[in-house]
Amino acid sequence: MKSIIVLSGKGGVGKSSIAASLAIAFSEDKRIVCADCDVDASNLSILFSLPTERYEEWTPLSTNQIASIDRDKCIRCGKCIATCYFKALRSEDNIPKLNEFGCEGCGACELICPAKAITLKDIDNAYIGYSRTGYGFKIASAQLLPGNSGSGKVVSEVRKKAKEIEPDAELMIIDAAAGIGCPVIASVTGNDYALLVTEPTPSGYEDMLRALDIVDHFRIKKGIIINKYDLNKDYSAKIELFAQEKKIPIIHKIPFDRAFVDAMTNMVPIIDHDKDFRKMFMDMKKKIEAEVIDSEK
């Protein structure tokens, strides 16, 4: 299974539109599979007007774990607030306290505990599930509880959840989270290709070259949307000119339309929205597959 990652570090720049209408145009000859790895701002099932409500599945999942204190073990040597690195226990009565939200589960506490009055306990940090679009191709998805940490680990069940819900698919498109966190490092890792959508401004551009390293550390090959491009051509002109200097391929250059937006707030891909963009769309996908899949034979 191919795999193809769509990301930006900077949000906002209309990757998850992207994504959507990709994996639309790759669907009409090749049986594919998403994964929406933004897990604590999941919403590219919205934009196939998916609510978590029509999921075939979505249960709970765990992949952390918070410290747990035996107060009958406990021997009030203070070892273990003077040892956790984030300050997540204090005492009281002179017995640690947990502060739930402030604990990362690295075990420092557990490790120190001379009495062995404290270990780890796993926790629901997170749901995750799928669900059918109704372009015919399943999607894989998680959202992280408010307050819990371990994105990258459940991005890494995403994927997994991906593979096993279409395991004969011929490829996976992920929609990775902006910034250039765990998650993104986790959602980048291990991909056939990276599809940097980036806009014309000063932020945007400085965020590509961030996310950039990251493609770049895990020597993934890469190609550049610029999306809204005709709304400040000369910062178009420098993007274009770094990925000559680069020798990145320029994948296409998106023209700013009122349309995208009225496409998300009626939660259907743009390539279905508006009929006039089936051809942009279809001519990155050949673009894509020229990069990806053609190049190997």
Partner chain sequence: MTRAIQITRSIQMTRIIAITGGKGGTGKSTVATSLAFELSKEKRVLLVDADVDCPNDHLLLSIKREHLKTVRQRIPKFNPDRCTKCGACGKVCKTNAIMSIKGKNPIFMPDQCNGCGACKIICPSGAIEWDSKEIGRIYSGKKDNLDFLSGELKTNQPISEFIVNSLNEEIEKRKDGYDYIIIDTAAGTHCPVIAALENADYAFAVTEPTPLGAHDLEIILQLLARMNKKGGIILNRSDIGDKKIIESMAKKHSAGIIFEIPFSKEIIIQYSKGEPVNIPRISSIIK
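Can you now output the form predicted together with its partner chain? The one shown was the form predicted on its own.
FYI, this one's just the chain on its own, none of its partners or other molecules.
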């Protein structure tokens, strides 16, 4: 199974919208599966008019542990408080009290406690599930519960789930979160191709460079899509020049179009909006295919 990761660093540049329409384009002649790895704000399936409430499966997931303190066993030595590198423990009446937001579940406090008063307990930190979309292919996604940590591990579970529900798929399309932190690193590793979506603004450009650092760290082949390229043609030219110097193909330049927003508001993938958009995405698909699949033959 080949896999393509769509990422951008900066949020709101059109990553999910483009990933959704590309998935539909690929699904027309391939067996594909989608993985929504933006587990902070999982919304790829909404673009297929499929809210997670209508998923075939949507179950609690535990990828995290947090410290649990037995007050009766605690000898109030304070070692755990001094040990916690994440400052998740503080003293309250000489007994350690846990700030759940801060606990990484590392287990250092459990190891240091001389009275065995601390144990790590599994906590449900997310929901995970899948469903078949109206386009025939399946999608796996997860939602981190607000205020929980461990998004990197949840991302790995989504990718695993996508493989499980469609083991014979030829292609997996992964939508990453904004940023470049742990959930994005977990999304990028081990893919065959990275599609960097950017926009012609200083932040769009700088964030693309940051995302590119991660992609290059894992030595993944990549291409660039410039969204809303005509909003600032000077900046678009700057991105194109950069791509040329680095020998990164520009897969497409998408013009700014209010139809994009209208399509999203009506929960219609852009590819289905009109004939021109359809042609555009079929072109992109061909180019990406040539990069990912044909180049190996």
